[in-house]
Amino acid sequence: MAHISAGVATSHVPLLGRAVDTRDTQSEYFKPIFDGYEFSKKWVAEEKPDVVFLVYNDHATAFSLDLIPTFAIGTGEKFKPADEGFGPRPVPDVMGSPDLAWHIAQSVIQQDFDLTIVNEMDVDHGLTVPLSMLFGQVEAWPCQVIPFAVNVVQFPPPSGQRCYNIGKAIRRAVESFDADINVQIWGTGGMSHQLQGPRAGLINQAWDNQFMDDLITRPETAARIDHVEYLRETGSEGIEMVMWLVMRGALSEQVNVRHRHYHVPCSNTAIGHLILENSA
């Protein structure tokens, strides 16, 4: 059968896209973000993940103000890079792995969870920031990727509550998956940061740190964690930290961390980043 082996949280700051696609890595600023991931690049290489069941948020590309999906799972063949208004990035498109998709929609929706089912989609830089940055500069991303769309940008969002229980369905699902696959799930975003208004420039280190420790060690904790809380503490758009439930709630109750790092700032946000294995 398959099987979840490991969770991935990442930021996707699209400065960090940047960087990658102008060779600017090693400079002054970037540098010590990208050092962070030099450990992960490696890791990922040689776990070799069959598909990356990629948990990510639209920046009004797909989606906009006309349709918002709470929860929306790619399911087709392949998914180009978005334009967001310069252009497309230079990457590869995203080879997705529609049997595995169209069964975990199926099961995740018979576990009475609603989802959308999305055939055709471009995929903006919360999806191919965080394959950039594990993967670097190839030809062609060297697994399927599934993405998986939640909503963080319009109220109202889910609560990490149902995002941490969304995450065990899908568990469940791939582990009733009847092929023998490695399947890795990553959450992207966050962490602290604020875009626009008198708060603008907002990062909190040590709350970012406690959300990392309860990830880690008290997953329920961190699920409970209300609306007004991350508004409060981790600025407007600090809500992007309860994709990384939907991960955490995919892997089994205990883990192995087998990296961990965080830098602020990059582009007036808290660049967060962990590697969690299944201990069973």
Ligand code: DHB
Contents of the next structure:
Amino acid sequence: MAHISAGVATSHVPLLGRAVDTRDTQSEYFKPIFDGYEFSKKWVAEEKPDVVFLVYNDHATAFSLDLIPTFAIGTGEKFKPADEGFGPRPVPDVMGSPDLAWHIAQSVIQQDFDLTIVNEMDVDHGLTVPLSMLFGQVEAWPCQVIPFAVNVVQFPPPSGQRCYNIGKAIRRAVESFDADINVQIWGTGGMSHQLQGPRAGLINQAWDNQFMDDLITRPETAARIDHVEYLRETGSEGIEMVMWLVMRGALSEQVNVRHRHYHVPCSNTAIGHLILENSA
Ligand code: DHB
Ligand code: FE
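For comparison with the form predicted alone, provide the form predicted in complex with 3,4-dihydroxybenzoic acid (DHB).
The next block holds the full complex; its first chain is the one shown before.
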């Protein structure tokens, strides 16, 4: 049977994609950020996941106010990097995993979660930047990817608790797929950030680090954080952190922390990164 071996959490700041694409990762500004991914690049190369189930949010790129799915699963064969205003990033197409994605859709919907099934969409920085952070500049991504988009752009977003619960449903779905494959789940976005308005640039390092502590050892506590607390403490875009809870829900109760990284600033935000493995 398929299994989920590990979870990765990472911010998906678009500026980092630009740094990779222009080979600027070793400049004074970016080096401390990318240094925090050196371990991760070696780790993922050794782990060789067959499929990454990648939880991210679309930033009004593939979706718009015309259509706002709360949870959307990419069941297509292939997803192209989106044009977010400056042309598509020079990164490979993302190869999907249709059989597993359809199986997860069937299982998770039968577990009473509503998913939107998406056969065709372009994927924005929310999905491609994490791939660049872990795999670097490559001709082809080394594994298949199932995009899983969560609405955190237009109110109302799903609660952290619902995201945590859907992670558990995703784990059950993967573990009932009849193929001996290694699946990782990645939760992206965060950490504290507000990109607009009078509080633009808000960063709350103490809160971010407490969130990471809770996510690791007390995920039920982290799952209970409500929208107003994310907004108040971490800025309007800090709500992206609910996507880390999808990842955490798909792991075992106890996890081993293989890697932890936190850095301020990156663009207007704090970046955070975790690698968690299921404890035996
Ligand atoms: C920025 C955009 C994001 O989607 C994000 O998660 C963090 C930062 C930005 O535009 O800087
Ligand atoms: Fe984002």
